[in-house]
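Heads up, the chain below is alone and in the form predicted alone; it's given as structure tokens.
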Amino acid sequence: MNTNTSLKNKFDSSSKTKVVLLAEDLIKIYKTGESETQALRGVSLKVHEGEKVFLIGPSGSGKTTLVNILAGIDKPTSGKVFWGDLNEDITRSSHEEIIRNRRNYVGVIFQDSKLIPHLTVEENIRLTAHYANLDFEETERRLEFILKFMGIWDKRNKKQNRLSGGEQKRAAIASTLITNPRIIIGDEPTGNLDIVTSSKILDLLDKINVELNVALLIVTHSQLVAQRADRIIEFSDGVILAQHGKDIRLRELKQTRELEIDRQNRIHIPQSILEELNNPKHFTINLENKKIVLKPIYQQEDENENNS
């Protein structure tokens, strides 16, 4: 089988939609002197065309590291990332190749708008188009549509210091849309906005998702944001712990949690459950009426078995 056919098969799915983002076995280790911190411990995921996938999890769980790698901003220690039908693992691409491909495939938004302060809204968007090598006619055609689509046509000649927080966010998103991305990746994009403004930005992201068929992969700590997702991935200690549906309640995750089995056939038990069981280190496992039954084994039981 040739390489291109093999890579194409990675994106075939039982779903009717194509996979626009694929990650396989991502590991990221940070080294400080002689110490090492494993931020990602074998993460694999897919995002389909037009899908809304949101990432949740406590601070320090590895979410930001993950999205930076998926967006091509950082590289993993090991593992692979594919952007749709580009048919190449971007982790093996040069910095210049990643930037070039990202401009035409992935839009990235952050809490900070990342606008260049001395440029107007329109100039910021044109600069993105220039770096993406869009020709003049294509830029003109897209520019007016996007400014009106984002509701900032009347703000196009204003600079950042003349815009509200919500208008800055709209301008930042407009800059990502000028290149017609297949997926937008965001790390807490509404985290620094008030509830009313956040809701309006979320409405716009929904509109982008539905009307422009752009997939979304968003990190959030907000119930307001999470309930907009098609699928929620729960992250913990550098691994995907579980998935959730639209009925998620961030303060009651155990009610909707569907534990994830990763590519190494590992399943991770939530820390809250382990704590309720007094943190056992071993379990027995049995199958009863097609249900998996785990029974904790405690240190005293271990010692009795060893002494028998």
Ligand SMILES: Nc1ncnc2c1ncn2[C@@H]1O[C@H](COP(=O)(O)OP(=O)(O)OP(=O)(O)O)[C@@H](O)[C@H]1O
Second form
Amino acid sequence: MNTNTSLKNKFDSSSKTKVVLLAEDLIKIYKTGESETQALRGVSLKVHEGEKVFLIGPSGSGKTTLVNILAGIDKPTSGKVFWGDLNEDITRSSHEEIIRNRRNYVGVIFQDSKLIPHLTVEENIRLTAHYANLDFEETERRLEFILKFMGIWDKRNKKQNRLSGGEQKRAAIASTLITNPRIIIGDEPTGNLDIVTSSKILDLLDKINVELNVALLIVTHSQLVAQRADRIIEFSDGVILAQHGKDIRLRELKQTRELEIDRQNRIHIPQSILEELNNPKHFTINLENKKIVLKPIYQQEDENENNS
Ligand SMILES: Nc1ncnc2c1ncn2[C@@H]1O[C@H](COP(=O)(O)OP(=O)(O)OP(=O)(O)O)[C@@H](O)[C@H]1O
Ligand SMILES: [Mg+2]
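So the form predicted alone is up there; where is the form predicted in complex with the named molecule?
Every component of the complex follows; first up is the chain already shown.
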């Protein structure tokens, strides 16, 4: 299959649909004592209605930091985040405003369920609805539909800590869906499940995506998960390095990589290519037949190193 065409079609068709999540120039610096970690170094992205976007990248590259900021759980050092048609930058909203607004826009699923262990599935979902200020009628109207949609109607009176891992995950997703979000953000949502249970949860997320038109933004390290994406964002060292279309192999990313130009016209060159070229610090740049040609320039000491 031609990945370039599929990615282009995806962008073209999605550009006509509404944006459910928009991030501009996110920077996050963690300060601990004397040391600073720049976890995000200028990240901008858009997710459209009904899109299925997955986020991949090495450990420590900033994926969790990014999704926590996008979900309003953490604040960036600078940059903006917009949810759907909500006309305000949520990085400037108070905690109360975020909780109130999140219900119509963003659902979050974590690796470990955040539901209360000694409450039943139904009680947990009602509690989420209560915190999100959902009125009684709306909660009643959605509760049965969602429990049945998630296949846990018959488990509704069981306590959360008496459920299997897969059922706990279904309950957690159900509690996210009660508030009718337009996008679900998940940080390795199936990371702690076995392959069979994990596949079932991924099937459910697909069903939520297709039948309820909820967009997905999912962080993953797993080939099994990544192969279900419409579009994959490759993260590296706090920036978006590249995008990939469908059908990628996580071990052979360079075959499908389309480098991303950010809002400041910057492109990041993959580390593996720089290493192959012996880490040059400068390049000449030329346009040749509408292709950009970068030629490495080696300083005197670099050349000595390369020749030795
Ligand atoms: N609360 C924190 N305080 C200080 N540094 C942090 C904090 N959280 C994350 N970091 C640092 O920020 C960087 C990005 O971390 P992050 O957890 O976002 O990476 P990740 O891509 O999610 O990694 P993984 O795939 O292992 O989950 C790392 O260098 C990490 O050590
Ligand atoms: Mg992480």
